[in-house]
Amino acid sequence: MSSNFKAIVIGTSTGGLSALPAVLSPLMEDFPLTILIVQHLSAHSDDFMVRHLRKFCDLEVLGAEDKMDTRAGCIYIAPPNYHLMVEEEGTLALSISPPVHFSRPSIDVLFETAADAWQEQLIGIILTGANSDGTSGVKKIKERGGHVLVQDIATAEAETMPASASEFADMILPLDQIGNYLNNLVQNKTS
């Protein structure tokens, strides 16, 4: 398996508020990859997710902005009511195009654009959620040679999203094992 990963995309919905800290808090202080996150939120939310995740992470957590360059070791959160996309050179873009799966930001939109930008150097992760947003995105990550990780539905607050994406998974793990798996993966300690 490639140890040359450059980025991780994470998608979640119902239950993500508690699932994301469980994944991000174990990450090494010098974790070397860019992380982009879509958490389904109300269109009227503020920057609560950014402030919430900063409490649990050693890594820098930022709200994604249009035309923002990504950096290794930083976490970027999709803003409410905007699709987060990745351009070919890894620069972020925001869009107000129509919702996908009733969601804006949409997990599929982020995952599909990130798959085009980073191809086999991308890891896609689907966590707890109550719809199928993200399934088309992980399919595209697999088509581009990337790695797909899905939360074990036995540990998911809502199982629809991980159950829908599981057919494309390289690995299915309980929530409390995902962070350490990522640490080992980037250090090339997994088989």
Second form
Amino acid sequence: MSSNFKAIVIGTSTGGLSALPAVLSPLMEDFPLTILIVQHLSAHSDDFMVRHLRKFCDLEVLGAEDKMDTRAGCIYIAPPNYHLMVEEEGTLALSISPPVHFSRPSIDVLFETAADAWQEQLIGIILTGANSDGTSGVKKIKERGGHVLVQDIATAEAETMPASASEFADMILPLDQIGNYLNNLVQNKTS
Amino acid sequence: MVIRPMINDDTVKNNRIEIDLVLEGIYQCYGYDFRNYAHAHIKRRLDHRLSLSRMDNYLEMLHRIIHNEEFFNELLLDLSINVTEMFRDPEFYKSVRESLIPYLQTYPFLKVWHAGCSAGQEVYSMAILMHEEKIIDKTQIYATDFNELILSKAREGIYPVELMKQYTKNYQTAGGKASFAGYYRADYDHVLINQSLKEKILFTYHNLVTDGVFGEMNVIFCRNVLIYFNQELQNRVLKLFYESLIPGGFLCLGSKESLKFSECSPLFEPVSLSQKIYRKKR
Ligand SMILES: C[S@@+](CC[C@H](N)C(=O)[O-])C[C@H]1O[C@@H](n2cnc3c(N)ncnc32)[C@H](O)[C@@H]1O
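Let's see the other form, the form predicted together with the partner chain, since the form predicted alone is already up.
Up next: the whole complex, starting with the chain shown before.
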């Protein structure tokens, strides 16, 4: 396992509105990785997720925009009705290509492009959700040498997504332990 | 299931080399220049076609592209995402009514360009809006795309009837002033846009990467096209728009596109930052 992570991608659908704060709020103030999030939402919702998560985080939360640079310690949320992708240089790109697993944004699209961009420096996390979007994504993260974390289904509001992804998990954790696990992971990085 | 990382750490780099060769081949062979499109987008579309046509790698695909024009045409459709809607992003149309139309009403005649118009939905939406705001009679609309197939659909203006529910909702949210159903004729499974709306529109081929200035425009709409380009190509195309606009002309981008990260941003001033409406500086 790499000891030098740069970025985290997180995917969730049903139940994500409460699961995401549980993961993000324990993160330390100077958390050093870039975090990208896909939460399935209705195509017609606004920047609600950005405002919602700001209430729970010490870290900066931004709506992802096309050609935006990614910074360490910053959280980027995929906008409703667009796919979010990462270019190999680490800049963000959006697209309105057709939905994947009936979803736009799709977790697979973010995870697969992030896997190419950050390779073994990437952590992929699948939380509660009611379809199997994200499974090909974590498979790709494994292929590129990254680290995969899946929420324990016993703590998930909807099981399908974590159950389907768990085949590729390096680590399965209950919801309330994920944030601290990430803190420890990045603090131990030089040891 | 245990997946080991590939022994060859250069997979990503090597993929990139192969993909660049594919794009070079397409350019040499057919003149379509995708070399400065956003790489992540191109890779996903190629991967999609790769798995559908059960090929093993990009070079196999390149061979097929060069030797089989039909296959290339299929791929062209993959690469030019044509997803569109009538009154997509209703808030944007509202903002056009409020912040753009008052300016446009002051001109004796207007030239409007929809660049990357896809199957025409955006063009007809704007024509409806301009009709309702009583400026359509003094307006010439140019609608261009680099995909001939999609252009012929745009000219026809025939859309599946099941889309009308969403379009109607968008129209109403966008501040529509009449009955949306008055703008088309419905057959049992499709609708046909009114001839009167079409008369003001010239649909024609134009490739933003390889073709030149389209002159003296009052307004350019280019929505959800620039996201498929890399920063360098975005800059080039934004300069093309700058040169195609009259001083004080308007440029409207997609909701998630902006000039913020572009070197062209000093050339324009914002009219609505949230709806991505800009004005060429005088
Ligand atoms: C996603 S659609 C956008 C349609 C519409 N403007 C909207 O926002 O709903 C993108 C369109 O850009 C066109 N396009 C892509 N590259 C182009 C180029 N180099 N020159 C002209 N059109 C291009 C595609 O064919 C496609 O129809």
